[in-house]
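Given as structure tokens, the chain that follows is alone and in the form predicted on its own.
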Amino acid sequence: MNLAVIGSGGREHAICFKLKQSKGIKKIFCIPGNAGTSILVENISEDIGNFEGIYKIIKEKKIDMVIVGPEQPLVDGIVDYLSERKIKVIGPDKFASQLEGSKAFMKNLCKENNIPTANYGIFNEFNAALDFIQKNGTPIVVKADGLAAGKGVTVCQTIEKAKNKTKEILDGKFKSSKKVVLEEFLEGEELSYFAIVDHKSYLYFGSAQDHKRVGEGDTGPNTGGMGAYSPTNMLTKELEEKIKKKIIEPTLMAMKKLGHPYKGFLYAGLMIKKGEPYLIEYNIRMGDPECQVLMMRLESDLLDIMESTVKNNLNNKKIKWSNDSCMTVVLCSKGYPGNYIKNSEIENLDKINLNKNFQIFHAGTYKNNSKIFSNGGRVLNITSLAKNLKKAREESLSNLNKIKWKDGFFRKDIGWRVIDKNENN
């Protein structure tokens, strides 16, 4: 079987790491790829908006599934694109995408079929907008409808700050976007909570705790993600009961009702206020950098669960999980998430041992020449299995100052809430 994972980021390379462990694949192609996936698969550059040109690499690398990375593609409709064509391929449709492509569409969703969420107001005209946050008050969460990169959401402490990014959305600052969505802020502790979705079923994919804010102690402007680990403490039995029924099984079963039943990878953003769930966010596809912790921990074939996906048959599968805790710590460029610098070359990665235990994720990087460039803001994570987090995190931090790069910087306490708590108890 010939594979085709689409994307260039860290989420990308770990799921083509872990694919390369499945014995029924005989060739995997990422479209189009970075650094990193470059030494384990073959990398075929195509713009990924570009649906005609990746079915023409299809049929002539005659790739016989397809598993879409991120979501702008999704979002575009690549899913029907390619099933019109006969192709199997693993993602939402368009319409289902909506889940992460609109958040004015999730948030009426959740409305109509009494999903907890929080309190919220959609506009498209700024009075109003500005009357909803007179009334409900700071904080308040201010995020452009449409997909943004990771930049589209701000916690306002003052109500000037809140007029300011909602007039910057609404005056076009994200091309995705013409309407803003004002949230309640919720208090309470984050949690990631994954499945894997077909048309008949469902499983759990994993829970992770992913960190958003570029300064340490969790500090400064919302990211596309500073580091994660898994799994997450916070998550027991009873806790995930409540996931399933209030927000997972709503959700698909809605979805089911419009006629655009689920398939993929379903992530839900969490935020648990007083052992209570409210969903947050969905994203239609594994996070990143929380999928590549997943990978790390999976033990379970992913070639025979994306095959359970494909034939809806997942209800027939187990997934296994190993025991240890598993974390990433993502290297980025000087600036980021403002202007960063780009194509500065990263020496001595060459240097450090890679094992079943220890891997070096590639985003935003490039290869020429033989020498390894940056080309992103995120640009590697550095990630650990351990039999603890704080192990973990030891040898994710002591392979990094291996790594020769002047235009880099890190967080160095991801996992810090959970690390501390443990040492002081």
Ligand code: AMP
Given for the second form:
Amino acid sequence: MNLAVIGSGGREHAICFKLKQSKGIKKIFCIPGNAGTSILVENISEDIGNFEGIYKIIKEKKIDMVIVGPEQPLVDGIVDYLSERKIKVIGPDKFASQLEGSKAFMKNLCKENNIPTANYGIFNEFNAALDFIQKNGTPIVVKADGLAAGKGVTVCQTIEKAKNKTKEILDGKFKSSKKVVLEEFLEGEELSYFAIVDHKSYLYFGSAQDHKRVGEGDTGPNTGGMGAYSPTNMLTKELEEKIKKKIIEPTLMAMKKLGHPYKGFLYAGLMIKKGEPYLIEYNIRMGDPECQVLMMRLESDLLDIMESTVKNNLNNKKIKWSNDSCMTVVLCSKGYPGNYIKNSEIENLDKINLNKNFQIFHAGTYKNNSKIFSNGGRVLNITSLAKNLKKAREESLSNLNKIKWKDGFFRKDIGWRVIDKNENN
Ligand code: AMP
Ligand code: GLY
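Let's see the other form, the form predicted together with the named molecule, since the form predicted on its own is already up.
What follows is the entire complex, opening with the chain shown before.
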């Protein structure tokens, strides 16, 4: 069969890498892909917002199944569009995609179904929002309702900042929505929990820890993710049971009742406070860079999992994971997450040996005359699988030193909260 992966980041490169190990695939296409995917599979250039264009490619190339990487086309209804045309596609429909596409939708769903989450208010109007801010006090979390490319959330330590951020959102800073969601600040440790879901059941699809802040020691502005590792030792059996019973299962049940049963990857961003999970956000897709570490640890056949999802057959499956630890360190372009340098050549990548325990997943790269150039903020994911996290990090950092790129930077401390606490991690 022929498969297409939609997207151009490290997540999509990692998915292509894993699919390449599956026996039953004739050809894989990545739409539009990057320099890394072009080595593994066939890239096809197309705007991922142009569903008609994508459908044409699917027909022309005789593609049997589509895996959608990023949230924007899902929120815009690509699954509805392709399903209506009888194309098999992995991802939730437009309605269910509101779990990520609208924080107001997600928070109301939690309230109606007793799913633990931070207390909140949703506002269209400044005075009512101000009232909430003053009553709640600080710290308070100000969120744009709609998609905001990771830039819509601010943890505010002062009333002044909360007022300014609220005003910006109400004034239309983000095109996706003018509503503002104000939330109680939850103290605790964050955990990313993944599931693969079909219309009848779901399976755990790994846990990981991302590092959102740009600077070492988790300082500076938020980014899309500077590095991740998996598994996380926070996820005990007891905690996992609570996550399933209190968060995942009531959500899936609610979506069924609303007439839009969920299908695809589901990523729960959780805060763990005194052993109890609280839902911070849902993402309707795999995380990036979490996907990169999970694809390295996945031992089961990804094509088989995807086919079982389409056939609502996941309840007959078991997913096998490597016991080893995996870490990815993201190499970024200087200036990120602000304005960053583009079109800068990255040298020596061809001097690094890739193998089943070490991969470089590309994100913002392109190839020109067999040279690799940057064109994004997050550029490469240096990913190592090893006996423990410390070894995985050493491997990633030592390979990073071989890459010649004057315009790049990365965090040397991914995993610091666990590695530095426990040398055996
Ligand atoms: P979100 O896009 O909703 O995941 O928010 C981005 C980041 O903001 C999260 O990963 C948390 O670090 C932080 N955050 C969001 N909501 C809260 C909250 N209610 N309490 C504490 N931190 C939060
Ligand atoms: N790594 C965070 C995300 O994918 O949203």
